[in-house]
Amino acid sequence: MMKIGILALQGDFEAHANRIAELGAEPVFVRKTEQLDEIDGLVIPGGESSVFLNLLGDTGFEKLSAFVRTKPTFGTCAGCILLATEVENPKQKGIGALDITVRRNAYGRQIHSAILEGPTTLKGGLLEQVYIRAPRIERVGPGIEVLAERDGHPVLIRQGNLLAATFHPELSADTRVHAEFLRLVAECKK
């Protein structure tokens, strides 16, 4: 059984764990970087990206960066921001694993949260997308595969073993995004 870590420092990590378990993998709450050695893939949930940086500290950030460069990782909302090469509004450091520029809180404040449906390259028709103070991907590099868009901006992307969403698929009944991540993890384990 695949062991999927969920960075459990903040955000709705329990919703991710429930979805991972629903799809047949074992969720592991990662609260210490030593736990990264025990998992096959990692979910970095939403929350506040600057808080993640503070909670991780320099050593934790370096260990997380090393993991992301070698194992499948899925970032949602703040997780997407952490994986980015460039972060704006305001500028902050990212891991630099995804060749993207992302703008924090680009779709507005909490009051502007929305649930939308949009086209996706994932099989099964329109994809439900739950936005809460969501970032917007402003630029993608040549190695990025866009799996879904909102108003002409990528909202679900893949680059190698990395998957990122600017929305919260863990809050939707649609399981396809997490299933796609588990497929990446299974491919990597082969």
The other form holds:
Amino acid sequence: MMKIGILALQGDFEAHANRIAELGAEPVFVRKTEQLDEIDGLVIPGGESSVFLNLLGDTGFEKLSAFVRTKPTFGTCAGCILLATEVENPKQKGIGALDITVRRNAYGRQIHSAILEGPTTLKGGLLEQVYIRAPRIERVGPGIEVLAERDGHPVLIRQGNLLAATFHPELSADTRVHAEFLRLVAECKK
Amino acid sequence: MSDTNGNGLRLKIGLAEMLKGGVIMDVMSAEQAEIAEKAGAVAVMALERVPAMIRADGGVARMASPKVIKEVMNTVDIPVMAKARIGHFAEAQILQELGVDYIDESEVLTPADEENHIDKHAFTTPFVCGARNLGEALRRIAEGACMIRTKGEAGTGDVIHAVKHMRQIVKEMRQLTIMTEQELYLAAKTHQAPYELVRMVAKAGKLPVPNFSAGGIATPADASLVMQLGAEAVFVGSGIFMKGSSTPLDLKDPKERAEAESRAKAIVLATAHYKDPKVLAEVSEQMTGSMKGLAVSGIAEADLLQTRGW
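Alright, leaving the form predicted alone aside, put up the form predicted in complex with its partner chain.
The complete assembly is shown below, putting the previous chain first.
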């Protein structure tokens, strides 16, 4: 069985664990860097990206940076921000593995949060997208494949073994995005 | 406003999900908000006076001035919450207009209605409400609350009632899970809560919204205690920026500023690593000073804040 780590320092890690378990993989809550050695792939959940940075500290940040460059990683919302090369509003440190520029809280505050439905290149029709104080991807590098967009901005992207969403697929009943991640993990394990 | 597809509720609960494992800190100024964000707070509660000061000052405690709230909103990038009086839907309308991310219908402020709480379904902004037991939690959820926190006894730095209320809610939920379908009707009557919600808890073994802890949490060990008892995140009110019972730490004084920073940071780390005694020992050692506090057992019944709300 595939072991999928979920960074569980802060955020909606439980919602991710539920989706992963529904798809038949084993979710593992990662709170210590040593645990990174035991997992086949990692999910960085939604939450507050500034809090993640704070709780990781310098050592945790370096170990995580090394991990995401070798094993499949999936970031949603704050997780997507953490993986980016460039973060704005305000400027903030990123792991720099995902070649994008991302803007925090780009759509406004909680009253501007929204649930939308839109097309995706994933098979199976329209995809529900739950946006909560969401960031916006404002630039993508040449190696990025766009799987879904909102108003011309990419919202679901892939770059090699990395998958990222500015919305929260973990809060939808539709498991296609998580299934896509598990496919990346299975391929990498081969 | 109607929410026929339930998407509004999902968004409100969704933000509460994002706050799990974090610490929400009371702040009275942009300067305090900045310290809280830097220390790793997941959100801040913008106030004019923290509960310990309200308790010491007496008088009528109302919603904070929009000036203070806006100042905090303009300073930090994390979610900002603010408190409205129980039943005071006009204060809540003002807070929604200001654009705060969560409204706390709070017993810490002087209640504005002796019978009714705010109809929280009527708002786009999500609400958090306090509870001492399962019935109270479910009544608030029926009214539209999307996050529940224990009431504890705010402004005391005494964790005893945060513990009491969390244990009570968790115990009552566990009892529901072993009841027969028939017994659940009586349980709804006993808890004075809607049958549908009682049944939902019986099936899931937990509340349909996140369950946080508040009311007297002052140290890293306190945060770990309530998290181990079942809290999914922690509110820290007077525990970070207060020196005495009614005087805040002076942030212009480098020593007192360092004290506030160390307390904030220690509680954030303790909440994230609440099951790891090694981390808890380290952060407890690094923390300098703690709120003096006021034992709940010495407070007269009439002066308790937790009995407000119905």
